[in-house]
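Just the one chain here, laid out as structure tokens, in the form predicted alone.
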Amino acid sequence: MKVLKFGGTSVGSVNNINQVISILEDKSKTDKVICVVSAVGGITDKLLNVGYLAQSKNNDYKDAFIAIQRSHIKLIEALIPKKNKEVITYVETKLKALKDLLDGLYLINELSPQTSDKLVSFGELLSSYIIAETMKSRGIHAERKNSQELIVTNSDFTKAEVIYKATNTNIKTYFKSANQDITILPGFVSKSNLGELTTLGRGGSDFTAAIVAAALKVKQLEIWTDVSGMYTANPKLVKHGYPIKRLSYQEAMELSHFGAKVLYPPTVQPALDLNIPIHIKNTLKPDEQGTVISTETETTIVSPVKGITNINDIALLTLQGSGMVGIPGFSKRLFETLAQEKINIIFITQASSEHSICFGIDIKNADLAKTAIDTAFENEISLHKIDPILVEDQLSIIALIGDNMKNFQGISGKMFSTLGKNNINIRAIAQGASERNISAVINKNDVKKALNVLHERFFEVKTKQLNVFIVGIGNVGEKLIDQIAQQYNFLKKKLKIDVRIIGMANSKKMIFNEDGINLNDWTAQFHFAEKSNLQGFFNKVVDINLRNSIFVDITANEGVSNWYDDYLKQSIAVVACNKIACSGTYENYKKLQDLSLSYNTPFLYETNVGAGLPIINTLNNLIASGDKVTSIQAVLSGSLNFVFNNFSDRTNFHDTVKRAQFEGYTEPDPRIDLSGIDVARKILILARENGGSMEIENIDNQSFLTQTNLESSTVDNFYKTLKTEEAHFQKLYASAKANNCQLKYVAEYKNGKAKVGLREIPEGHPFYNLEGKDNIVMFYTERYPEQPLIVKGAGAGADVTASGLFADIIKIGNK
């Protein structure tokens, strides 16, 4: 004999019911089948709601009843031939009884637990009847048996306790003589030993199936639902979650208790007592393997964690006070008070100091619990021995589940460090001595991120997802997007990094897609985008709340750089080619470094100096390895190097600068490059990375521009002054040529001092043959005292700057 249970979704539509019937027919070919069914999907909630409306004297209960009536009549009309009028008559009679009950509730203005049980029982009684009659109408040998005639309980309404001796006798007696191929049983419903209608509690249809399976000692119990088993994490929140092939009974109960809704926790116990395997299957995908729950389990070397789950809408209550220390009986009184109010405790932890007891309950019971506890401890509170109960809401519990976690070291550490790195604050922690469950209370807004980041840590070891938010979609931004799109498959396959761009913004508009922006047509999406603003962009990044988030600044805007500290405080990594933050005040530079360290969040800005060249990284590696940098000599402006490599007595300075700007080697305002301030910022950043605490004013900036150039008020006016001052620039070139030298704009740092300026570089010097837009940096250190460590290469241009930003993003992914 086989026992199958189908949930509300499985019987929630005509197509689904037909699928259920198909499964039952196939199963009945080899053995007799008992099928337990839930109410039609959503009906139980609707019955509770319509009862509440009637009790509240809200006339809307009539419309709510009509909706319930209509949904059942439509099912009959679609499933059963019209000639079977007796089916409609029977259902209409049952529905009239429901309407009479509701009218009574409206009149007496009271909905007792006993009446509530009678009210909600209509759901299963109707669904089971309709399914059984549908099968009969198709010539299938099926009968419906009312579970209220089989399952005997006490009178604890809404969640009655089963009297197993009488129940087992009834089930065995009935099925011993039943000769139909398929028996349909309504789940959830029962009857007390006094003949009162009772229910087994929400999720009780699973329980009904387990009771029947245990009474008949079947070889396996099948639970059919709308998912393909119990998942490693809720697939609605974690897209990479996947079905678990095998679970132990204990693991299944833990997962069920902590929110895995495909199984009702008490279901497991009758099956566990007799070692009856439970097979969870997908009604809509019957060929998929599903999950088997039994005494056997499977453990992978990759992770001993079997699942990650959560409970939402939790209130955390704390009883604390110095008067609790060393005084016995506080816990007893506390829990007795909650028990008297029938409040279930979901989570509990107590500090070893005995100064406080912290426990989690359903948020709907929070006010009742506070009132009851404050009343019970009124005397102690008045004497200031303990504080009034503290209630915190907007919380959820997340839990790691696995039988074998106790045999693996560091599971808790991995869990909490992973949450911490993603700015997920833990309010309370609990772990049983069995080490099968590690639970933590967190803000409910962090649940999705927490589940995903933990799933990635314990189940997706090979792939790390990076969620990127870009501000500044100019030449460099477009190149970065192209590079990410081009390398996406390579990174995922070779480096196990999944880089997704979630948000983009230019100066006018911004777009977001939590699942990742399609990089094949991202420009078109800006046509319908919302207006861009920095506050709105930040708020959206925080609200989306994704793991491993990275903010990328590809602007030269001070306003954007002012947001870095806000991102770091949210544990959102910052990658920037914008030099303003690191070359502003030393106080701000130090604050960002400290925030990065405090929140364990990367702040990377390799492209601040030398675009894609590993200049900052090389300097940091020298220092980290114990070397001491004694001086730095560098050509750090690709734009100025391009200008002086192309300027001669056969060209004019104005046209050369124009060409550099056209080819993207200068800032939009070329005065930033030509004034030397850009180079000054770069050597300042290197000085600070080397431990210096200097300000930009401490840099000796020896400008080669004339006073007229420097006093220009606009970019256009600046270009005009370049023409009028052409003789000045030709004089500079002539002097260098006469001395057989090349003009290079050089930055120097030595003995805690820095300067920048135009220099005549003689032949044979490493700077002499520096071509095009290239940069070069020479590090003189204690290990490289005479022959410096040299970093040389392209130091400007959209492609190389984008590649430097991309390298920083990948570096975060590899961390």
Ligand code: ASP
Contents of the next structure:
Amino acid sequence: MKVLKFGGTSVGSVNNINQVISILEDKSKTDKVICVVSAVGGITDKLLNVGYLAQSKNNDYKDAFIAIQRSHIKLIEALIPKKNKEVITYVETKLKALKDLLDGLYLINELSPQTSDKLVSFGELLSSYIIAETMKSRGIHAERKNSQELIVTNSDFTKAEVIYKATNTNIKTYFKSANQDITILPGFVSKSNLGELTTLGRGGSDFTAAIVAAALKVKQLEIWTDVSGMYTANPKLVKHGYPIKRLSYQEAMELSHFGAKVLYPPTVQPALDLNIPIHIKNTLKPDEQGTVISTETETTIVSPVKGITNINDIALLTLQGSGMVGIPGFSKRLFETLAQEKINIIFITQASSEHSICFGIDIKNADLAKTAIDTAFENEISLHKIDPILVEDQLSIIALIGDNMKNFQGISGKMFSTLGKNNINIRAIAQGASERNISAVINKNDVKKALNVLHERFFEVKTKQLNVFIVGIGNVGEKLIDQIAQQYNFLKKKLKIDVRIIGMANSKKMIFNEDGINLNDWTAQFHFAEKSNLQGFFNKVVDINLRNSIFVDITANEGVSNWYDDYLKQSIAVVACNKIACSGTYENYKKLQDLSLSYNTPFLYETNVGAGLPIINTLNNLIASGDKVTSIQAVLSGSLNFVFNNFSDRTNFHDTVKRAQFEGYTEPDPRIDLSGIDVARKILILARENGGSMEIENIDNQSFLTQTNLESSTVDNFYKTLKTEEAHFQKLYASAKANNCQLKYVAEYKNGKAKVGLREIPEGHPFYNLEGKDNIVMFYTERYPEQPLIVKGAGAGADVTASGLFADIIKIGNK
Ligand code: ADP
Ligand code: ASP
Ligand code: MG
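Now the other one: the form predicted in complex with this ligand, given that the block above is the form predicted alone.
Complete assembly follows, chain above in first position.
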């Protein structure tokens, strides 16, 4: 004999029921089969809802009833297209009884737990009847038996306790004489020893199957559902979750108690008692292996953690007060009070100071618990020995579960540091002495992120997901998006980094997609995008709440840079080519560095100096390895280099600058480059990276522009002054030429001081042959005293800036 149970979705549509029937036919070829079925998918909730409407005198209950009626009749018409009159008549009689019950609820304005059980029983009674009749109409030797005649319980309505002795006798007696090949039993429903209709609790059809399997001591119990087994985490929340091949009974019990809804927790015990393996299978993918629950667990190489679960809608209650310390009996009274109210405690922790006891319960019971406890401790509260009980809601529990966790060190450390790194606040922690379960209470909003980040940590050692949010979709932004799209597969395969762009904005519009924006058609999506603003963008990034989030600033906008601290405080990394933050006040620079440290969240800005060239990184590495930088000499302006490489007595200064701007080598306002400010900012950042607490005013900026140039009020006006001052620029050129030198705009840092200015560079100097828009930086250090460490290459341009930003993003991925 075999026992199979099919859940709501498995019997939720014509196709699925046909699939169930074909599985049953196949199984019945070799053995007699008992099949336990749930109500048609979603019907139990609908019955409860229609009952609630009726008892609250809401006339909508009539339409809700008609919808339930229609869905069942439609199923029959599709499953038994011919000669279905008798079946329809029978079902209509049952539905009439349901309607009468609802009309009664409407009149008396009340829905007791006992009536609620009567109401929901219709679901399983109807589904089992329809399936059995369908099979009979197809010539299959099947019968339905009403489980209410087999399973005997006490009168704890909505979750009754099974009286095993009577139940087992009934089951054995019935099946001794039943000779049909397939028996269909409604799950979930039962009857009390006083003859009242009861149910076994939500999700209880699994339990019905286990009770029957144990009574008949069958060899295997199969739970058929809509997923391919018990997963490493709820597959609806964690995309990369996968079915666990083998679980011990204890692990399965723990997983189901802590939220793995795929198995109703009480189901395990009857199977465990008789050592009956439970096999969880997918009705729609019957060939997939599924999960086997037995005495054997699977010792995975991947992780000693077998699964990660969550329970939502938790209230955390804290009983605290100085009067509790060292006085026995407080916990006893507390838990007795809860037991009297039949409140189930899911989670308990007590600080070793005994100053407080904290426990988690279902939010539904929070008010009841508070009143009961405050009453029980009324005396102590009035004497200020303890405080009135504190209730916090909007919480969830997440748990790591695995038999083998006890043999591994550092699992809780990894769990909590992973959560911490992602800014997930932990409200309470519990670890059983068996070490089969480590649980934490967190905010409900963080659950999806927490499950995913822990799943990544414990099961996907291989791939790390990076979630990128870009502000500034200009030349560089577009290049970065192209580069990410192009390298996506390579990074995933070779570096095990999954880089996804989740949000993009320019000054006008923004788009988001939690699953990653399709990079092949983002421009089209941008077309229909919502209006952007920095606050809205920030809110959305926080709201989406994804792990390893990275905010990328590709603007030159101060407004954007003012948001970095907010992002860092949310543990969202910041990558910027915008150099305003790092070259603004030292106080702000320092604040951002400190935030990055204290939130353990990267703040990277390699592209602030020399675009994609590894300048800041090199400097940081020198310092980290104990070297001391004595001086830095550099040409740091791609634009000025371009200008002076192209300016001569055969060209004019105005046109050369225009061309540099046209080719994209200058800032939109060329004065920022030509005045030397941009270079001053860069050397300032290097000086700060080297440990100096300098301000921009401390940098000696020896401008080569004339007073007239410097005083121009607009960009247009500035260009005009370049024309009128041509003679000045030609003079600079002529002097350099006469000295056989090249003009280079040089930044120098030495002995804690920095200066920038135009220099005549003689032949043979490393700067002399610097071409086009190239940058060069020479680090003189204790280890490189005479021959400096030189970094040289293109220091401007969209492509190289984008690749510098990309390198920072990848660096975060490798962290
Ligand atoms: P049925 O109607 O077949 O009894 P349930 O809805 O009760 O099905 O249980 C299956 C659902 O349990 C899955 O669709 C999934 O959303 C949820 N679930 C939660 N945690 C897990 C987990 N760890 N493994 C598998 N499913 C899970
Ligand atoms: N139909 C019941 C419920 O939805 C029992 C079950 O499906 O297991 O809770
Ligand atoms: Mg279920």
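Superpose the two forms; the largest set of C-alphas matching within 1.5 Å is the rigid core. Nothing here was measured: the structure is a model prediction, and the numbers come from that model. Positions refer to the first chain, counted from 1.
For S28, is the CA shift between the two forms at least 2 Å following rigid-core superposition? False for S28: its C-alpha shift is below 2 Å.
For N84, is the C-alpha shift between the two forms 2 Å or more after core superposition? Yes.
CA of S116, rigid core aligned, shift of 2 Å or more between the two forms: Where the cores coincide, S116 still shows a C-alpha shift between the two forms that is 2 Å or more.
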